[in-house]
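The chain below stands alone and is given as structure tokens, in the form predicted alone.
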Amino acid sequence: MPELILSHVTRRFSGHTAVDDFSLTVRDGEFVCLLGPSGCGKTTTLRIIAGFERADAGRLTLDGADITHAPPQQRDIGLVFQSYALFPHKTVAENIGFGLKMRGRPRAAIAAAVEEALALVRLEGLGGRYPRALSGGQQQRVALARALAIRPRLLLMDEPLSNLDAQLREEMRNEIRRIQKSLGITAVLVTHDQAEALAMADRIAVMAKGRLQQMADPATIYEAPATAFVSGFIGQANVLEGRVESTGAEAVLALPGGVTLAGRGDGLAAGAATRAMVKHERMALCRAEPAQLANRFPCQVAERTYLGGSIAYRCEAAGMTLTALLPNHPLFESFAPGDTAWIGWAATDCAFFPC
């Protein structure tokens, strides 16, 4: 039986629909990320799961039990907030044991659970400290330990890494993933960070305007986006608009000026206004014509942007402005503004979507 099911959930605020007919299944032991831009409804969805917001329509079940109208304290859910929400006047041990104390657990059982939680997040020996004496990463670990100490059926996390610097954020996402898998706990994390979702999730639910756009494993979300929104939101893409000239296993799109592109698109009709999208890192930029690529054009490099591990080239080709992202590596050719070159991409890397 699936662990958590949301069925046609809707939530409105003063005429604004924050969550719109949203359905989602999170399997037992699965790590799911709700991913989307600010204002897409992901945090409201998390708050509905936690019981802090009441759905205007729809149903929620956890382990087969209807929790649609259950108060938060009866849902057996652990929460990790963006701001950590630690009690500043309580020690680390008191913070971690707070939920157990509220549940009336014996003092000895609380002490044992706190020590176990501290070991789980690798903070042994810090139980007597206060939050102000901890680094941001340590505070986040305490918040995670507090949520896990009660051994919840479900762990919810709302942007838990957004207040950390880049290096610590990467370290903590690996730690959260390790802990979640070691416990086998079901987890839902809200984030706007694509890299975070791709690195941590078993499956990603991409949201826009309160609705689910696509739910799939990270590779499918990235390699085979279901909508133009998902394609544009995950990574960066070149976008070209035209009309379908022919359909089939490999469709052809005609752009203004007589340029044609080969790509993949299901359910498109000849003559339909269509958007072609190809990710920056799937573009080839080379001095010799890449004959093996279906889409290839002579171009001039207009701009070069150094990004450390990669270099972005903005190129002008056949009336198109295209960006190619190449690894900063000796095996790849390097270009300067004003250079002539060839830019191209495979038909399989070019997705067509209705405008």
Contents of the next structure:
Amino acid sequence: MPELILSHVTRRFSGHTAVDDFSLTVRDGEFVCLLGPSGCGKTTTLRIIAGFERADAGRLTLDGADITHAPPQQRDIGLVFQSYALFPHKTVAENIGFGLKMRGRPRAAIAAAVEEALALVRLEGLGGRYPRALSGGQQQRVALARALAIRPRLLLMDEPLSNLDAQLREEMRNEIRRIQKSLGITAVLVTHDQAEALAMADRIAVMAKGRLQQMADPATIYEAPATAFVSGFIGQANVLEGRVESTGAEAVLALPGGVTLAGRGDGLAAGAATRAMVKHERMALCRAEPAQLANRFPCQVAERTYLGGSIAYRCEAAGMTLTALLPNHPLFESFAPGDTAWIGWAATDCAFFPC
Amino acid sequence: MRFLGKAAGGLYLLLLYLFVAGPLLFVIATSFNPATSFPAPFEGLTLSWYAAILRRPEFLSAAGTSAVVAALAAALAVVVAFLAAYALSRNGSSSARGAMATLLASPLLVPQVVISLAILQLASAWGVGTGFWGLVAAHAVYVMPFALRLLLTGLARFDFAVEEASRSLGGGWLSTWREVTLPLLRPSIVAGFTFCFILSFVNLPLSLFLTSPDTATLPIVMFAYIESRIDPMIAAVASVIVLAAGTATILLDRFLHVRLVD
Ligand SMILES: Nc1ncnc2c1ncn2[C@@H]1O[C@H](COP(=O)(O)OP(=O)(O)OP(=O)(O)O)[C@@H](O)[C@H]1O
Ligand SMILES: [Mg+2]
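Having seen the form predicted alone, could you now give me the structure of the form predicted together with the partner chain?
Now the full complex is given, and it begins with the chain already shown.
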């Protein structure tokens, strides 16, 4: 079964560690997104998996076989480049058939596989064109078809959608997932776009400064972030700093102004500097006191930002500046700058992370 | 005013072209002039000077020597320049690329006679004759920077990711070179070779100290010839060279879209 395991992979570039003790398991048929900010080592990790970058330490296994030192051409890994890297002097059909030609397949078999791959990416009839005569979206599909035509054990994609416009990007997200599912292929997609990762992945591996922060399904990543980095990187959060007053199932954090917050967190120690994080859309803003919420404060609306599908309110409450994101729907109250209101959030939505 | 400005610009360009191409046109015209001295007033049209070349075996054998020297020097220069340009483009930062390219272009800054003399001295210091290969080496050293320039320009447009794409699809080093790298860089390689060949073929000063009677190149034989007498046959030889080089340049432009002169 094609299962990819990275164990303790490390890569250093002249003193700076691009990938740091990185371990990851991608299960058979799974679609994993490697998500992280620019420069965190995503591309380097992908290139180590593909064999274009060596690992200074650690091991890679694919399908149970050690591939740490295998040259790229022997790995049977399909790769979709950010720039597509189509062969400009070859036709679409020649591009797609290239991998099979390298494998010495007979001409007729290659032609049949090319037709099949073209149909898979819905580019029937374009086999005779040259890449420069295709739109960006079509080139993207050719790059995907070329990587898939060799029936790789693993499909790797480095920011494949970043050169497409917003609408095409949404369409290709669904296309890539449809194709990946229909072939049952194991895939790793690198992106710095959290919406893309949340929408596409079976599981997301969040990476920061070369290290794996958390590996989980999208809902867990979003709702139960394991580190302050993940919490701050995925979605938008209010961040408040204070010291732990008491620990337990429901911990209490004391802020400098004397305000206390109820929340949850692991590895907390009484008196330790700690950060509370609450996602903007988990904040309630209402005229009546929300008695069921453990954290609630009278507040004044300072700023209202209309976002179309939602409305963001920046509020001042007990020395805190908090942002609440409310759906733009008649069931939710509407406020204007200067209004007084109540702002609140549940203890379960208030995550504590030691600083 | 605008019109006058344009007219002045046009006139300037015309004079510039005449200044550059004028001597060339004069040489070509002279090669058809039956007068036996050079320069002389035009007396008619004849192809006899071209026929005269064929009666001078030393010109034909020198042309052969020049062609062989030029081909070897160009090949050597292109191989060396390709390796350097490839490594610089692939790995170097742009400042390192600039510095290395300047360093490698340094033979251009040394008078060619000095390169010729230096190779002669080096060879005698080592106690070996310069011979044929000394001549080839001198030409290769001199023309290499031109190939380097063309190849660096070609490689600047080359996306190295296509090589990785080939390898990820199962292509080994050799298949990747044959299927991807070479076809994409062929125009620069062919242009570099042609340019180096022409530069070497017409070069006189490099060969001054390095040729013997058996290895005399065409410019050396031409130089020796005009030392004793000047007649339009030398113009006919020059015209043949111009015709061949011009044809090569036009073919490159037409079929490979590579310009030797911008
Ligand atoms: N060949 C190299 N030599 C030196 N440093 C490198 C090299 N390749 C990458 N790095 C460094 O390693 C770090 C990680 O780079 P990488 O390209 O993997 O980031 P990334 O997560 O893909 O970023 P992005 O989202 O911008 O593509 C960066 O700081 C980068 O400068
Ligand atoms: Mg990257």
